[in-house]
Structure formats: structure tokens, C-alpha cells
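Given as C-alpha cells, the chain that follows is alone and in the form predicted alone.
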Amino acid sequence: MLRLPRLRYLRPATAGEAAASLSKLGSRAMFVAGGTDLFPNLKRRQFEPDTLVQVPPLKGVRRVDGHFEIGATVTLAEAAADPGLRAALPGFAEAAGLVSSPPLRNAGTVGGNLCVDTRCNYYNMTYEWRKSIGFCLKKDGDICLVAPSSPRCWAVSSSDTAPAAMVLGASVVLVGPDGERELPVAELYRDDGIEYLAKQPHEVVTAIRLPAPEGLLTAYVKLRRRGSIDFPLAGAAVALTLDGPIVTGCRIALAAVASHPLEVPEAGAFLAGKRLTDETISAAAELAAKPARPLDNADLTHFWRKKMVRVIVERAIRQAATPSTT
């Protein structure tokens, strides 16, 4: 049985106090919210802090001035079941409801899923397993075992909610020791398997703001081996606006095909001004799949995952354009 290391545990009363604690402690400390990804990583010694700083409760799903504001510690199960989100932004609610399994969605948080660590078959293993192969660039080693000639880490972004938030033009509220700022979700990520977040390590995500204009059609489709538990092998988020049968706007973003959630603006631009026919949907899906670069660092073959990107984008576009009436 893998056990957690000995840790000091701090419970600050406010987000500002939490940010100040982490700023003071530096790399010795990490934030914890639901802990569904962090605790297994600690058990495998992928992270080695001596202190955990609990993110204070930041609850509530509110609709304000044409957008939703979701507290960062709202659980994924709560977001998936929220009637307002399900009616106005079903794509985001679907993404939250497809993360992991029901028990973990009851603990895991929306803010935590946006910031979830990148993943790789060579990294998400026990310490002993990683030691036996000489470690990897992301932790304790000096080469990327997926691409040994590359100077960078190619671990993949595996957040389901991130691409769903990106296509909405969402933003996150960050609190640091010196105050609060708002950052577009599209700017929260770096294309790097190790330094994958653009926010400062001591900044706390306190809320997610999701625009919800009238008439917006959204969907999220996830590819995984099993119907529960698994991280995405690929994911496709779509946000559409229509004027009758004509597309007036479209954004498409992909999960698990790069080290960051990957928006594909060429595909959305292609659909603008066109009718959604089998031919235009297929052509847009082909454009969306082109920049996807899955590597041999997740389940199943990367060749097959690349082919399936086109399939799930097609499904997401059709799902968005024909919303459920239930």
C-alpha cells in the first residue's frame, strides 16, 4: 500500500491568507482542494512538499450579468448537476460530469480540474517503477522518455473542464498576496509538460467566470477506454452560435492532445458563415484534428488517438447543434 508522507497541514481562513502562506513557504508547500489528483501524486512521490495549504471554501454557482460565476471549490458533481449550468451551458456541465468517477467528482473541484497536473505513462507511476527506468524529465530525470531528443517535457494536459471553459471565453479569478486579478482561461496554460500553468505558484484560483449569452450552443465529447474513472485520451469542446441554419460563430478546443488545452481557431473560422451539413462538419473536424499531436505517453496508440480526434469533433459539433430537450 502506498502511503502519504508526513505533512504539515494549514487551514487559512481566506484565499488571501492561503496565498500569503504559500508565498512565504515557496516550493516547500502546495495548495490542496479536493485532493483527488494531488494525494495519489504525493503517495507516488511525484511531489515532495512538507506542507499542504487547504484552499478555503469558495462555494456557489451564481448567474450574474450574463455570465456564471462558479466558486473554485464547487465540486465537479455540483457543477454537473446545477440546473442553471445544465440549461445554459450544457457543454461545461457535461465536461464536469465526465471527469473521473462519481465518488471522485463528489470530492474533486472545478478549480482543481482546471489546474490538474499534466500526465504521462512514464511519470504517473510509483517511485520504484520510475527509478527502475531511470526517471524522466518531469521528475528526477534529465530526458523526456517519450521524445528523448527533445529538450522539453511532453506530458499531456488532461483537464476536461479547461477546453469547455476556453471555448466560452471564460476567465479565472486569481488571488495572490498583493491582491486579485482576472486571467482568461486561454492564458492560464503554457505549452510545457512541467511548467504547465501560467499563474504564479502562490496564486489561488477563487472563481471561474463563464459567459453565457443567449442562443449559445455548447457540447463536450470525451474519448476514453472505459465509461468512468479514466482521464481523457482526447476531448472536444464546441461553442456555436447560429442565425437560422447559418453558423455565425464557432470555437473548438481539444483536450489531451498536447501539453495544454488546444484551441483550434481555423476550424471555427471555417464554419463561420456556412450551413452545418455533413460535408462542412467533416471538413471542420479535419481542420481541428490537424494540429493535434498525441504522443505515445497515454493509453492506446497515439496513431489511433489522432484519428479519433476528427471523430469526436464531429460528434461535438452535432451534439451542440442539436441540444437535448430533456
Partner chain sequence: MRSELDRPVQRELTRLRVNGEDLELYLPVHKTLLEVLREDLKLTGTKHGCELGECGTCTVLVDGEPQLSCLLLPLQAEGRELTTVEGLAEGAAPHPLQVAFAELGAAQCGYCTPGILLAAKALLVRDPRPSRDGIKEALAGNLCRCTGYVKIIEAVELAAERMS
Second form
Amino acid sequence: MLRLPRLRYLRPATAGEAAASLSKLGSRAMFVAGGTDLFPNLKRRQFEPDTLVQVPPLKGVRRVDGHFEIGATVTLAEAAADPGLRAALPGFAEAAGLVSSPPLRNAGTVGGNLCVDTRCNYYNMTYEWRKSIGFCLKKDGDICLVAPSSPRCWAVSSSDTAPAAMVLGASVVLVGPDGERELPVAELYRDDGIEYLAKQPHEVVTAIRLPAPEGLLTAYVKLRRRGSIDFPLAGAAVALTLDGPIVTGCRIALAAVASHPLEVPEAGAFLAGKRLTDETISAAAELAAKPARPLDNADLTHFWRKKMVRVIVERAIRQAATPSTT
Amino acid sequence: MRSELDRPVQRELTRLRVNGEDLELYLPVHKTLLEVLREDLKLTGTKHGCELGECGTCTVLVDGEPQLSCLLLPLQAEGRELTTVEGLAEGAAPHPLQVAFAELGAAQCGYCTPGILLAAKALLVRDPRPSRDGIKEALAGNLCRCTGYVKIIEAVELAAERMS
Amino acid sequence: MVGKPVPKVDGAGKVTGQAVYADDIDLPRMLHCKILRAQLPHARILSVDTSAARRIPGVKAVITGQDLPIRFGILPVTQDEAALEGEKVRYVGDPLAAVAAIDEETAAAACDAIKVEYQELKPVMSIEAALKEAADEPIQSYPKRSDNIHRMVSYEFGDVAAGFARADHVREDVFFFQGSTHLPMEQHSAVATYAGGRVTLWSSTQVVHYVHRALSKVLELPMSRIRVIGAAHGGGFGGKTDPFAHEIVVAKLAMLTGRPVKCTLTREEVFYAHRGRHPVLMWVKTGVTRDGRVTAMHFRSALDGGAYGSYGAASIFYTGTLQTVTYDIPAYKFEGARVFTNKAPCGPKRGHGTPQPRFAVEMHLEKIAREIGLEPVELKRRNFVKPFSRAVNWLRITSCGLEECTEKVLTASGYANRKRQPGRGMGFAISTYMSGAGTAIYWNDMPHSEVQLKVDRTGVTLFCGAMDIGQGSDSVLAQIAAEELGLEARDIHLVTADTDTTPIDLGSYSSRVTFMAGNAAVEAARKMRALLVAAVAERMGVTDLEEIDVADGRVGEFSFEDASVLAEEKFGALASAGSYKPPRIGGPFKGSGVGPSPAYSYSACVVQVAADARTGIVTVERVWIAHDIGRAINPLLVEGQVEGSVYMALGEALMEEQVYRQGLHKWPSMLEYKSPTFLETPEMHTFLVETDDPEGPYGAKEAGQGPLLPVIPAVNLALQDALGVWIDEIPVTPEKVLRALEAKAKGEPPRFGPRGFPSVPYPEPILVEPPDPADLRVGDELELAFPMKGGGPPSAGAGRSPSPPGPPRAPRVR
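Other form of same protein, the form predicted together with the partner chain, not the form predicted alone:
To see the whole picture, the full complex is given below, headed by that same chain.
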């Protein structure tokens, strides 16, 4: 049986206390919310903290002033099933509902999925396996085994909800020992497989704010091998506004094609002012796919995954524009 | 590096409610609910296939919802109602799902069965007459290698029919 | 009782969580074992330093290769495994040291503290590389070759050259079938105790007897001082048919510490234990007449065996021998080779060695049919084997429902009139499989299955060494005994898979239990019935025993219990025994022992897929499968086996692959090794065809493996139907489909698959004169007519008639 390492487990009453704990303990400690990403990684010794700090319950999906505020520990299942979210922001609700599997979504949280560790099939392996291959840059090793000549880590951002939040212009509420700040989701990530989050390690995500203007059309299309359990091989999130047949605004972001959720503004900008036709959708998808750089560190081949980005972006645009047909 | 034996073990008095029984246990905080159920409470009906959240075998109900006991700390489950396969029957009377699974051969090797029974129970509470697609969706986190899933789906349908 | 869909006898234990699997066993003072495994694919072990591990508090014993030097292996010809390797490691995951400690955490820490010094050797990771001269040294030294070829076989049955010469059309194709693993939900687990000079082992195994033998050999204990008990079983599919290192290691550690020791493999270790589907490269050449009749076939295979022998010597044969009991091939040449590579050892996975050629031949015949302008189904049908005939390689066919199965699935699916539309297609394929291997793993003249019955006032107890691995073999045995004794299945107490208390059965592999243990159970139960009937008849003053009905819990005018009292008064303790040994079937040539079976099951399948030309993603929508089961003793269980086979085949066809990168298993996890979920489940339509095999118990044949075989090629052929591309390689991943579509768009052959077949130094073929197709003689009759010459199984001459046992013999009095 794979087991967790010996750990201290702290249950602070508030987010502020949690942040203070982590601030004090430094890299010896990590936050745990649902644990669905953290515990497997701990069992495989990808993380080696000696203390876990429980993120206190931060529940509730509230609609305030044209946006949704979702508590960070709202589970993915709760978010996916929330009637308000489903009606107003189906793209985000679907992204939450497509994470892993039903039992996992009952524990995994929205905050956790936004902060989910980057993945790589040289890295998400047991300690013994990683030792056999000689360890990788992200943990215990010196080189990136996917791109040995590269100085950086190419682990893949694998959050489904991050791109779905990004296209909404969402932000997260961060609580540190010294107070609270709001950070756009777009600024939460860095293009690095190791230091993939731009927040301070001791800052805890307490909520996510999702703007939900009237008339916004959203969709998320996920590509994976099986209908359940799997992480995204690629994902496409779209948020779109239409004036009659004309696109007035469009944002497109991709999952699992880089070390961070990848927004492709060129594609959105291309569609602005245009009608949605087979040609414009195809052209936008092509633009969107251009910066996607899948590497040989996830399921199936990266050549195929790269090709599929276009397909899922097209499908996401269509799905957003014609929600009734989804 | 692999060894954390030099670290102290933090033990906490943990109050769990399992299958309707209130228990007080003095447990290492890092021992997952799966290990506690099997090793401390001897509820070995809860099986395990990967311990990484990838197969669904160790599914238990937490406040009626399926969760993976391999990814849950007992302290995280305090104050919540835990149900394992041992808690499905009403005394000696098996749950209709158990009857249907046994009757239709939905359990071949039986190793994934406890987890699937619990996930199915949660489904039937939420949706007493689920569609075939609804059953597939609800059980999509539980892998089975023997049955091809067909008899399981049929057993859930049969139980649903009998219960309503 | 026979023919009724009664629930499994062990169902209640499994749905309540009460069934005790090996890892559920928790004994007082039990220690926990972890195994240190090789971290290099190929290396000499220079030193193993366990001193730091021994110093860790809570560590009770550390053992290495020196402690278990005797080698073992499932086949007598390949005793090439050590429980712990001392000199050399041959794949990442090869066991080399083990620790018993107070808990798993301590044992794991101790394993990590063991220092191993290696001298690295160049790893060999492909069939092509293995065929070449070894860079430094071969992986295994015993084949005494400079390359890494393990074994080769070559046979020619009939005049193949003449067959090709009279063909109107000849075609060659090359196919590749990637390896896959069983992925049982339960990780292997074993618990051992040692007390009073005796070892007791509980294990998750498919064959307690083979584990028993290996333990005896390696521990140097007589079998009488070892007891092996099969715990409730969490899935095998062939993956728990070998004796495994951890089973021997826990026994040794129990002997050293005097405490119970448990070892449960992690999921990753299960991938290393493997013994799964061999990756096989295949070349096939077939000649046909203008009207589609096969004139000759030449089949070559090259199997990637991984690092050890396992069942490999048999696996080679299985890639070749069953071609002739599927299609009527008048002249057949087969050349097979298995190579060693630095990967986890391959072995028997559901269908053992036959899904690969089944895939190749079904695809190949389809291509031939298209070339000569014949409807593929029609070409296949024209070549179906005939019931009660003998194949060119001497395999004897008895009942055969191929035509009936084909008719069922064609009709139900509407195959012939399917709507032709891009992106949706149907494929048709057939298969055959053995109802138990005709020869034991180690040659001997003893029965393959034995059953004992005890009857007294407490009821009926059936004893049999067979292991129920979930397929329901216990239920089948109970149903058979109940049928003969006029009881219900639930009235039969079962004691199975315990070497102390049950007579030997060779276990749950090669689809043998229903057929072989079933026949033994029939014999034992009929003998018991005769005793009861005799006693009742005497009391009733009836002389014609036929007048005594045994049914509905009664024997004549007495209840079963009263009848058992009468019989016990008359005969003393009531015990009966039955046994089964297949007759000699194989032809008079060396190597004829692999392939014969007392009966073959047949299946036919139509698969409907939706295939997306944009993504290459193939979705299986519907499956129609008909299976010639001979007779369904329990239709519910048979359906379960058929559906499970279909499922496993779909996983193999579309996603499962055991692949390696940089010398390591690429993804030893349940997340990355893809197995289908509920959401990938197609609509399945299962039809059972009953042909009443003359030698099966009540006519029954196998169900657990055959139905897997046609599904894989049917998926590929459905994809071909949908998109017009040939994917000559398993699994069919979306990328392969797109690559084939791209080739098609460029005007190249619309295909993805291997380009060629490597040069393999096959030996000169053994030339075998084909039998008369009408000669159905087996056993003594066959031996008399065609004595086994040189090197055949010593059991060859001793076959008894396998037909349902005749009049009961004298009761055995204890």
C-alpha cells in the first residue's frame, strides 16, 4: 500500500491563520484543501513537506454584482452542479464537472484545481521509478527529461478550470499573513513547470471571482483518452459575446499545452467584429493552436495533441455560440 | 529521502462516525481513512487498487457522497457520516443493490464491488430511477476489469426498479 | 440445476465485503514485507549492502539472492527466475532483496537503505535489437546464443509449396500487436506463516498447485510440509498463474522470523510482475483459389518475451497452432521465435498467445477477400473448419458452432445491409479457443483435475483444488454436484484451492476448470449418487435402480438427509472421487503437446464503431457476439465471461499498452495505463450457441477467453469500414488513424503498421505428414495407430476416455 509520509497536520480556524502558519513554517509546510492532487504527490514523494496546513472551509457560490464568488473549498462537484453557475457560466461549470472522476470531484476543490501541480509523465511517478530514471529537474534531479537540453522544466499545466476562469477575466482572492489581495487569474501563473504559480507560497486562495456579464457565452471542451479519470490532453475554454451574428468579444484559453494555462489573445481578437462562419472559426482555431507546445510528457503523442488543439478550439467556439446544441 | 522514520508521529484523538457507530480513535494524523478503516477498524470490505485516486476501488460514502478513502485524512472526515460496504445492509437484510449485484453476477472477482455499490447507492439516493447514461456517469470513477460493466449497470437498474 | 442462471455461490460474501482477500488477512504478530527491485534494466550486481537496513529499528529480517539461490519458473524448460536475483538484474522491477519489518513504512525505509552496486549492461528493448548480437552479454545465458533469442520453433504440415503453387492468388502482410497487461483490480498479495516446521501461504493466485511446487523447490521443503491456500481472488486474467517472487519471499521470511509475514504489491509492482500479453510481430502469407478457398498458409511470429521465460515457450506455439482449428488450412507452415528483452516478463494473458495471430489472420483474410473481389464474410465462411474433423496439424475438432455463431451476429447486427456512411462502420471476425490445455505444464500421467465429495448428515461437501478467480468455477462445481444429487447449488459446501484439504486441480488458466474439474465433479457426484440410490433402493425393496428418482432434494421416497443416513449405515463413511485427464490428441511429432484441447469453443463477433476522421478517435457503439459454449451450465456466468472478454478486448484494441521508455515501464499506474471506464462501455448483445460437446460436462466448453479474440480484429475492420484505412497494429490510437488517413490523402497505401518483418534464423522446419481429416481417434487408439516418437510428452500413451464417467466404481471407504 502506498502511504503518506509522516506529517504534522494543522487545522487553523481562518485563512489568515493558515497563511500565518505557512509563512512561519516556510517550505516545510504546504496547504491542503481537498487533497486529491496533494496526497498522490505526497505518496510518490514528489512533495516532501513535514507539515500540512488545512485550508479552512470556505464554502458557498454567491452571485454578487454581476459576478460569481466561489469559495475556494467549494468542491468541483458542487461547482459543476450549481444551477446559477451552470446557467450563467456553463463553460466554467463544465470544466469543473470534467475534472477527473465523480468521487474525486466530491473532494477536490475549485481552489485546488486552480493551483493543481503541473504534470509530466517523468514526474508524476513514484519515488522508486523516478530514482530509476535518474530524477528530473522538477524534483530531485538536474535535467528536464522531456527536453534535456533545456534549462527549464516543461511540466504541463493540467487545470481544467484555470483556462475556463481565465477567459472570464476572473480573479482570485489571496489571503496572506498581512491581509487580502485580489489577483487576476491570468496573473496567477508563470511559464515554468516548477514555479508555476505567481502567488507567494504562503498566500492561500480563499475565493475565485468570476465576472458573469449578461449575454456572455462560454464553453469548455476537454480532450482526454477516457470519458473519466484522465487529466486533460488539451482543453479549450471560450468566452464570447455576440451582437446578432457579429462577435463583439472573444477570449480563448487552452489547457494542458504549456506550463501555464495559455490564453491566445490573437485568436479572440481575430474573431472580434466578424461573423461566426466555418471559415472564421477555423481561422481563429488555427491562430489559437499556433502557440500550443505540447511535449512528449503526457498521454498519446504530442504531434497528435498539437493537431487536436485546433479541433477542440473550433468545437468550443461552436459550443459557446450555440449552447443549446451541446 | 524516502525515509521519514526520524520524524515524530503526530497522533490525535479522532472522532469518527462509521456505519452509524461513533468511534474515538487515537490515530496518526497521516494515516489515510483507507488505512484506518482496514487496519484499525478491520473493515476490510473497503478495498484498494492504487492508493492514488485513480481506480475508485476504495470509494466510501462521506455524508452520503462517494469519496476516495485513499485520499482522505480521518481528521478531515470528523463530524461526517461515513459509510462503508459493511454499513450497506440493514442488519442481516442486504441492501437491494447488494441483492441485485449477487443475483445478476455483477460481482465477478468482487474486488471493485464494494466501491461500486457505494457509488451506486449515492446515485440512487440522488436519482431513484437513473437512466443508463446516468448510471455510467455516476460510476465512471470506478474501474472494473471483470464484468465489462454490463451486469453492473443491469444490477443498478434492477435495484432501482425494486426500490421504487 | 444445469442450464439455470443461478446466482454465484460466493456472491453474498462479495457484495457484503465479507470475502477475505489475501491483503485482508491480518494475523497476530504479523510482519510486513517490502521488496527492493532493480532500478536498472540490465546490470550485473556487484554488491548488495544491507547493513544500514538491518540497523533500522523494527527491521526483523533482510534477505538477498544468497538466501534464495534456487531458481524456479512455471515451465520445466525455463527454470530461470530467482525469488531474489543475486548476480544480475534483467529489468527495472526485478526483485533483488526483501525486508520484513514491523510495518510497511519501516520495511520501505529499509529497502531504500540497501545499497546495490551495479555494473551496467546495455539494455535490449525491442525485438529487432534482441535479434542482433548482444552488445556485452545476452540477457539470459541458457539459450547458449550470442543474440537474445530465447527459443524458436518451425513446423510444416503438409506440402506448403504445392499449396501456394495451386493458389490463384497469394498475399503477404505484416502486423504488430503491442503488449498489454492484465491490470487486475487486486494487487498481488501473499501471507505466510511458519509453525511446527510447516509453511502455510495464503495467496492471490490462480493456481495453488504451481505455487506449492515452486515453494517446495526453492525453500527445499517437501510439499507435505507446505500448505498453499487460495484467498478470495481479486482478478487474474492470467496474471497470477505463475509462481511469484513475493510468494516465496514471504514464506522464507516467515521461516526466518517465526512470525507471519505479508507482502502486498503496490500497483507499480503489479506492472513489473506482469506476465502479460507478448508484443508480437507477425508475417503471414496465404494462398487462395479464385473462389476464396485457402490452399496454404505460412505464418511467422516474433514475440517480445521480456526478461524471463514464464510461459513463453508455450506462448510461441500458441501464436501458431490454433490457426488451423479456426480456418481449414490444407497446408500450413509456422515459424515462431521468442526473444528476451530487458522488460517485465510476458506470459499468459486472457487468450494466451492467440489474440495476436487472430488479429493478424482476420485482417489478412479480409484484405485477400477485397483483392479477389469476394465479400470478406463469404471468404471466411468458405474456410470455416468443420465440426468433428482433424486439422492439418493434428488438432482434433469436436463440436463447432462457427456457422451458427456467424449467422447469429450477422443477422442481429444487420451486417450485410448496414448503411454505408463515412465515419461509421461494422467489422466481422471469428475465433476459437481451447477448453483447457491437453497437456500439463509439467509432464506426468496424473489427472489434471480431481474432485472429492463427502456426504453425511451435515450435507454435501465438495473438495477441489481449483481456484475461483471470479469467473465462477466454484459455482459451476456446485451446480454440477447439485444436478447429480438432486439438490440446489447452495446446498453444496465448497472447499476449494487449499493444498492440504483439496485434491489437486491444475488451476484457473487455459479455460480448463469447467471442462476438466467439471468432468471430475460429474464423476464424483455420479458415484455418490449411486451409493445413495443403492441404499435407498435396498430400503424400498426396489431392484431396478433406475426407478429411484434423485431430484428436488429427494432420493426415491426419502429426503436427501435420510438417504444419506441410509447410505452411511450401509457403506460407512461416504466419500467419492472423480478425476479427469485429457486424452492424447496431438500428432506423432515433437512439440505436438501445445495446442491440443479436448474441445474448442468458437465465437463470432460484429462490432460497430463511429470513427472521427478529424481526430482519429474511434468509439465503439455496439458489439454483437455469439459464443459456442457447448452447453451453458450457468448462462448468467457465461454471459459474464463473454461480456468481460469483450470489454478486455476493447481495451486492448483501442488503448491498453505496456510500453517502455529509457529502459523503464513508461506508465506503471492506473491513471496512465488506460483501461476503459463505464463511459466506454458499448451496447453489448450476447448470444450463447449450444452445440453439446460430446466430451464436455453436460456438453459444456470454455467461455472465459475465446470471446475476447474476435473483438479486436472486428474493431479494426469496423474502422476500416468507416474510414477506409487499415490499422495493422494494436492498439488503434487516434494518431495511427490520422497517419493512415494522411497516407490515404497522399495517394499512398491507406495503412498504418509495421513495414517489414525482421530476419529471424528459424530452424529447418519439422515436416509433419497431415492426418486424415476424418480420423478422430484420440488416447490409446491414437497412440496405437501413431505412437509418439521421440521427445513427446510421456503422458502421451496413457489417455483415458474422457467421455462422461461410466458406472460408478466401488466406494472408497475411509
